[in-house]
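Below, in structure tokens: the form predicted alone, a single chain.
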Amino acid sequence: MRNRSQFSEWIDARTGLVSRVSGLSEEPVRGGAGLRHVFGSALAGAFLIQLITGLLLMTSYVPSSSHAWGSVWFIEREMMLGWVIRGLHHFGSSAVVILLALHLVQTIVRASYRAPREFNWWLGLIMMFAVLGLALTGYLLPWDQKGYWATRVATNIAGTTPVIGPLAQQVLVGGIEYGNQTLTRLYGLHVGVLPLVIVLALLGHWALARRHGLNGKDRPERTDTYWPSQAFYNLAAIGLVLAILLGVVIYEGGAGLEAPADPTGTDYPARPEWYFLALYQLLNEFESDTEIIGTMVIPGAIVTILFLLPILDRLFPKRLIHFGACALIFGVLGGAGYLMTKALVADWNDAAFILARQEADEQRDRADQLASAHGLPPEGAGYLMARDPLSRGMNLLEANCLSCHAYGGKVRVQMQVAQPSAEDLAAADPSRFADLGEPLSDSVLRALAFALPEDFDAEEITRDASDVTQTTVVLKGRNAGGERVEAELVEGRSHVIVQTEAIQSASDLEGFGTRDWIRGLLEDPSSPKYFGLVPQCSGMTEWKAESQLTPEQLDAVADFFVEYVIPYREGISAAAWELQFEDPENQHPGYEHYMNECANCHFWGLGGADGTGVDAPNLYGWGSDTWTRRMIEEPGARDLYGYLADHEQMPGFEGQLTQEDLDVVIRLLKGDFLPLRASENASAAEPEAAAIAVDAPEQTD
């Protein structure tokens, strides 16, 4: 024994923690020490390393389908170190199911299942399966989009269990909605039920392990102490996993988060975690009758296997059992591995997918942006982006309005995604864009070919291949509708992406209601930016050209619409408001311009359908959140543009917006938003229309 100091000596007499330490480090090693015995204490470190962080996590992370997001949000952005926390948390799950995997096919090829290390083997399975469930309970937690479509798809395959699955799924869920409650409980599981469950199988296998001793049977005659050669090679291999961690958790700025979970949308492109990929694109692999097979039979079995297999290695021949038990896993991972490759080329390849990932990743930045300028709502990070204009003004402006307006010279964009398959593209005629110009392989010529419609009248194509990754061909051209198309393909990948352009018919609604955007009107209303589109409001053309008003006048009325007529206040009649002006000394000049020029055609009071043959809208609050709000719902209104025919008025919305709806379209149209990120800005502004809408991925069978 060791000499002991004095202090050492106190300690000893009344814990014997100094006799026991001593003890297990003097225990042997059978075969020596060595880099083979590092994969069960390097997984304990990685263990150590979750549960370390995960604790700090707790600190800052609030339980609540609320405000969980917007604590996770602090973490990454405000607490000191808080990214690298929780990055390390979230690739130290990678980071134990790989050792994991690496300790289970060791433990196998050496047939450390077989007796008397049975019981080590299944508290070992009961700790690898205790451990993905971690994984899938933690996905949820940060209430984003990727945890909770993740968390939906995961609970539905639960769901399909024979009998239980049902019950299951329910219990998870905790009712039939996914919410609070389902967020407090998969969190219950992650930091209470899980790691009890593997702190006692740990416990439970360490203490097995040094019962039966290190399996050293491949050098039974070298004999070392766990201190200090195993121990070296132990803290040596957890030393270098929390070195690779730090390193991705430094690469990639952390774990990243992705907006806030929206139930209502349905377009997010859900993927599990990559280890869980594998399972996922085995339940692709059938039909939606058999898919059964995959979330259950498949795994089953295999799960019932390994749990049999000290069992089965004691009733059939051990040389047999054993080929079986290493086939069966280099078959497992092997498999996995091809499923993993295929789900990732199914992606590649999706356009559909690249998309719908183009978009969330728009839609992650945004509300990290609205979160840092604006701080996070007391109701929760979900209204982040409902009261965003930018975000949710601009999908209603896209679903509603864009097919006729324009917003900032973008209109209505449909998007399809044609994905021909080998007979498609041989039963297409390649010579339909031959003569372009461009020197274009005959597959990129069938793609195109397939894509576009019969009717498609070809204008323009480029090659570019200045990204040393890809080369892009985009073939620009209008359908027999006059609308422009764009078809874009990258080579080498099967889809192409077709964009068709609506036809502007009505005014660009970008600073509608602002002066900007009346003062543009006054001094040319024939422009496709006002009513040069609109032939039932050419009034303002025609009044244009008989006007007198010099550019400083026309200043004038519209500084008079900036100071007295958008600031309307609710209750004031258009008499009682127009008393203000009765003194010629207190009249704005703008207000006696407008008189002369205007009001012969737009009342305050009445104006339109009423009577006077006159066939001009009420100008009376006219850009006021009021009067927008009314000529969204009632356009065909008596004082706003009832004088038109039915077939020539713009189609009303009443009762089909909500009250916050129509607040963030307004103040949209006003830009009264949080501008871009410049980076984001610039992006944003590459292609000349907006990408509005993406119809489902075009079958080919």
Second form
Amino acid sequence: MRNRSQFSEWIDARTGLVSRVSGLSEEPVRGGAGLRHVFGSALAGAFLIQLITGLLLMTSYVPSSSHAWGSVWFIEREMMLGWVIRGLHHFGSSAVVILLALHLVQTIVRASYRAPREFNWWLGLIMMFAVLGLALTGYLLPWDQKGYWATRVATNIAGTTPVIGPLAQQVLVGGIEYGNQTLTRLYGLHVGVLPLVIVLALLGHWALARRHGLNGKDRPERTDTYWPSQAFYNLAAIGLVLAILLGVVIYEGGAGLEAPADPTGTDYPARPEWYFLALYQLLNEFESDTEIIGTMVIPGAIVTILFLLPILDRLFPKRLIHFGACALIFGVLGGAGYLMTKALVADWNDAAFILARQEADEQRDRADQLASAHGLPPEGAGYLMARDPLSRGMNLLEANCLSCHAYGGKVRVQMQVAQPSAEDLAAADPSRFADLGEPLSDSVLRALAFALPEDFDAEEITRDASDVTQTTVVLKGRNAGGERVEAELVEGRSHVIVQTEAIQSASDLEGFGTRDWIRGLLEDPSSPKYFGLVPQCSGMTEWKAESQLTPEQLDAVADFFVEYVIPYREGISAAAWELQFEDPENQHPGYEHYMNECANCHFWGLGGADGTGVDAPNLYGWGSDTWTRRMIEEPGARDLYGYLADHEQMPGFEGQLTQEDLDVVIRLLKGDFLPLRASENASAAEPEAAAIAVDAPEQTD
Amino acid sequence: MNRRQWFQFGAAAIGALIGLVLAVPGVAYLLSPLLKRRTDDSDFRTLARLGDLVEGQPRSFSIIEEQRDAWVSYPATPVGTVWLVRQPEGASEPVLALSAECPHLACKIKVSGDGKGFLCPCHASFFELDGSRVNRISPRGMDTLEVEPIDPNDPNAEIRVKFHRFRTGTEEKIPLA
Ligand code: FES
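Same protein, different condition: the form predicted alone was shown, now please give the form predicted together with its partner chain.
Let us now look at the entire complex, which starts with that chain.
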């Protein structure tokens, strides 16, 4: 600088810093300042943004399998503008990768790998791998479904390396299981090792770039210096990158956070970040015995060639190598683009993926809702969903109960996706559903014919064209077993989604163990909600036919249950419990009706009578957690439904459900859970109905 | 403005803008703990019955509360301690409630060896049974807590106290929001 202040003179005399900086900034830019030279600086700038936002995130993030998700959720939802910081960091990684690719292309096109810039080239390549390593390791850190599953895939790819693969994988993962050690190791790489590598390499890269000057044609008429001309262009480029990033972050509303990692879940549609999508697709291009070609050989060969480029340049004709290098880089980018598109198109056409994605979205929203309402349990995010009756409980109910029972009127709906190939379509018979009243195209008819079995009994077909983007065809009917079947397809796509509804053959479990349920039962035991579909449990219906109790008296019985029966406490003997009704003063009005009307059939505690000879379960503690748990575990016990023949009993689940699982199921039956967010319900008035709908798309193959 | 000046100005402006875009969310993010106000949802809670207390013998009671530590909710655990001191007959309030958190630097105050006062073990602050200072280590006496009015003649009367925290190291008793 021309006129320095006294202060900078003082500093300069002691450090030489000011002279050095101004010396650098006064350096001429070969060929004049311009956008040609900004790529490296923009890349460095984007990296700096990552560094700053990353440090900020470090102040709030916890690398632990129990609390990583919670800390990221907290950053995202509770901290001021945390979503902006995390969003910038998340999308910033994409910016770094894009700028890296541009810088690489430019370097190759300009042949800047040639002497004397070999070391610059190699340092650049090292940084490129460190950057890709950062992208990969960063993906896992939130410990959400996305990161967890993608990292499993990535580390397993590492594991396929010949000889050292399995060992490398075990070291990286910190064992065989994915957990705390995986997270801390990858975290160490992400925030320590890799950034250090990059910073050191960057210093070297930059010093060498200064030493050799920028590559470019000399243009004597342009005599720009680095400051301020080139600095302006560089800053403008960085500013542009940041502006785009900010726009994306605001448009996307942040980086997003999937539901917490669930190692037991199987149907999460794991996909890598877009810049790894090509590698992912490359993997899919090969059969398992040649997979290594896709995971190792091809990427390895490309990398080796890139590293050897400056040497090849000396051994072979320069122009030939330069042409080859250009062809290679554009070939790789083109190939990557092709593979990426292919992967995206495949997903777009893959109904199973779309359904799984839908379910993942619902889980994501539910996890967010639970965390907002109650925070996370101290044991960690893994228990967030596992203790939620609407998530874990509903899954268990669907898997175990809803093939016979209903919940809120819904039975188990099995979803299958039929994805016919061209030959399948050609072989299908288009005439099967041709005369159901809707004019349908041949391909739609063929797809339906392929998806539905011969003995399917079609009842009704509808074609909905109200949505301009897609026309949906729905065919309803019954299968050979009499189950309701609904087949749906979108015109123009070949896959058909077939939903099969189980036939309800037992009571509706919604509200079981509550006053509403028992009051409803007393009112109309023969409704399908209660025992109407269970002929072996006709006792209540027979009682109802005879009973003279008024609605008020039935209310009293229900109240009696709520007050004395359901709040069963472990440890009190039935005899001791009954004593409280000895004193006629203390008798609840419902008690009298109970004794007169119910105790004829139902034992309860020790008392009650078996006056009529009709068998019925013992009602002592009915509706309490203990009673319901026993009913689930051993319904055939002597005091429950042991009087029924074996084939008439409900199957017992003893030993099949853990204590925690039983608890969430029982809470689900009682309706003891946080209702779904109203805004996400199609019908806010019916939270339960919507709750079912959420879990309905179960994936079965 | 010549070309050089134009570039200088532009570079400075863009640089400042970039800095601003990063600094504003960054600072807000770091300062979020300041911007978050916890609503005062503390309520009177029953700690003991009047008959449980003997004049001249302070007793400590735990304040049990569900706790939220950033994203984690802990089930009810003790979050603080309160000393209850029965006052002599005829005093305006039958019970005095003192927070066990030392106003000096927040150590936990216990009863002194002779039982005639309170002692903070960290830096040897002494307090009288009414919470006033004996020495001048703590900037103020022990913090009194609000007690719901009770009937002094009913030994079964519930003692209900509102727990609160106060800033340490100040002469004034400033509630922490
Ligand atoms: S903290 Fe109590 S005396 Fe210092």
